[in-house]
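First, one chain by itself in structure tokens, the form predicted on its own.
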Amino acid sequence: MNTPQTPELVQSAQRILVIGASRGLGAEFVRQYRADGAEVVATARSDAALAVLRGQGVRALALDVTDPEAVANLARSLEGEAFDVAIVNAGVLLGRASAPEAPTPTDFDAVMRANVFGPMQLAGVLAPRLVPGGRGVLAVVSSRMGSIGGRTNGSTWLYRASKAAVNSVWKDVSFALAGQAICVSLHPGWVKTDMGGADADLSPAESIAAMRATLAGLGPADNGRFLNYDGSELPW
């Protein structure tokens, strides 16, 4: 993979789909792609977030990734469309218990439905809506906290479990779409968002610029990889 190292080298895809764009990383994906002139379709849950997206010239669609009916509605709304890049960014972090303290059933259900069930529902909807010829990219924003090989502690283990699970899901999708699309899991870095906190290493602008560079440099050989925001390999 030949990954550009500066935002200036990023080549904007013509059509971008961002799932989960109400704030944080998703909102920054939208801002940067729109600034480069890309046509963007994005989803959010609240009317207020949808209005903000529409004000940026985005086709904004309501979506709760945990709701099968909402996902089916999304599929109908996107019928006949093709995207160069589709990014599944929606996710939540609830409960910060460390192993072996059990999470609450409510937190477990909410995190696993949003972070695992949501992407599992979306994979089959988005795969046929990528540009043909094996050039389309289907990316999920995961986390290095989901890496088992790179793990050094058991903090926030419910979130870790959900990200390990979505990595497994995306690896399976990569097998199903081999030769048809490029499927990758991405770690955005430790980012100054509501989830990452003020002490994080990267601003949203820095993280997204680097991930866009990584996405722009992907080729068929990258299908099924787990990548850091800068394009370097992460252990599963």
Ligand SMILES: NC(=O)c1ccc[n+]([C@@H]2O[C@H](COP(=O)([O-])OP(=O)(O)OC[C@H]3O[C@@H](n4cnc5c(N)ncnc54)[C@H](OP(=O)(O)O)[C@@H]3O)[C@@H](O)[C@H]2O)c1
Contents of the next structure:
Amino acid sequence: MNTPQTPELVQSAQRILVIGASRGLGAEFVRQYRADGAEVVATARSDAALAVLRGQGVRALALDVTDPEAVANLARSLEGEAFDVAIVNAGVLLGRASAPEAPTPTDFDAVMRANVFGPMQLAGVLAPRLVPGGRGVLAVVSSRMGSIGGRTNGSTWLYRASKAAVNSVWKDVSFALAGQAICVSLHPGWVKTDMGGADADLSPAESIAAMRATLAGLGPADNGRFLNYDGSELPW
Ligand SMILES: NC(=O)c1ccc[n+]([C@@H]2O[C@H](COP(=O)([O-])OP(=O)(O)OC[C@H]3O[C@@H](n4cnc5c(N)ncnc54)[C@H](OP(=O)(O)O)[C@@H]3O)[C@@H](O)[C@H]2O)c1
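Next up, the form predicted together with the named molecule. The previous block was the form predicted on its own.
Below is the entire complex, every chain and molecule, led by the chain shown above.
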């Protein structure tokens, strides 16, 4: 005799998209969502990283977020997809100068292109690829360093400016998608990755477990919020 299935067991697996999943926080998002049985699509820049993702049962797609042609290819590859959660995680930290020491033009262009232009290109591509009904989550991994209200010093000001700018961008996206999706900016905590360094507070596993719980608990009223990894509100 067949055992009747509980509602939980017949629920379809969550569908997750992670942009920038080769290492650090993106790789940990993939690992944890896969461990939970989610269907995951993820992007990376290198063939080696794409191969590792495929080995984890992930549909892996090549993407450099700074490249409009690559973003157009991604849009074509995602035709007909519907994600419960799409996470724009890719980001760079270059040039650690403090105000008022000017960044190099090269660093400025690279940081702004990856951290701001990338998400600006992706928002319009990903918005129609979220589940219908306004329950889909479109998250950008920003940083508390982008907070102006919570700022106490002017270190690493190029990166700070890029994360303040992407917060502005995601707020605008939240207005555009009100009722259609839940758009949030997330601070992952200070995390031990290539970017965060060995002295950081949290392991990637801790940060991602907390962010996943935060993402899972979001509702329409959370659209347009800037949240810490534990779900608490951060000042813009
Ligand atoms: N770690 C922290 O303490 C911390 C704190 C606050 C916010 N954040 C934010 O969290 C996110 C992830 O950071 P992380 O700590 O995991 O950094 P990470 O270890 O340096 O990893 C950065 C990721 O972004 C990808 N990436 C960079 N530029 C890209 C581009 N142009 N196109 C596509 N992918 C690109 C990298 O891919 P490649 O391997 O190809 O370079 C890599 O997967 C970033 O947005 C970062 O600003 C981190």
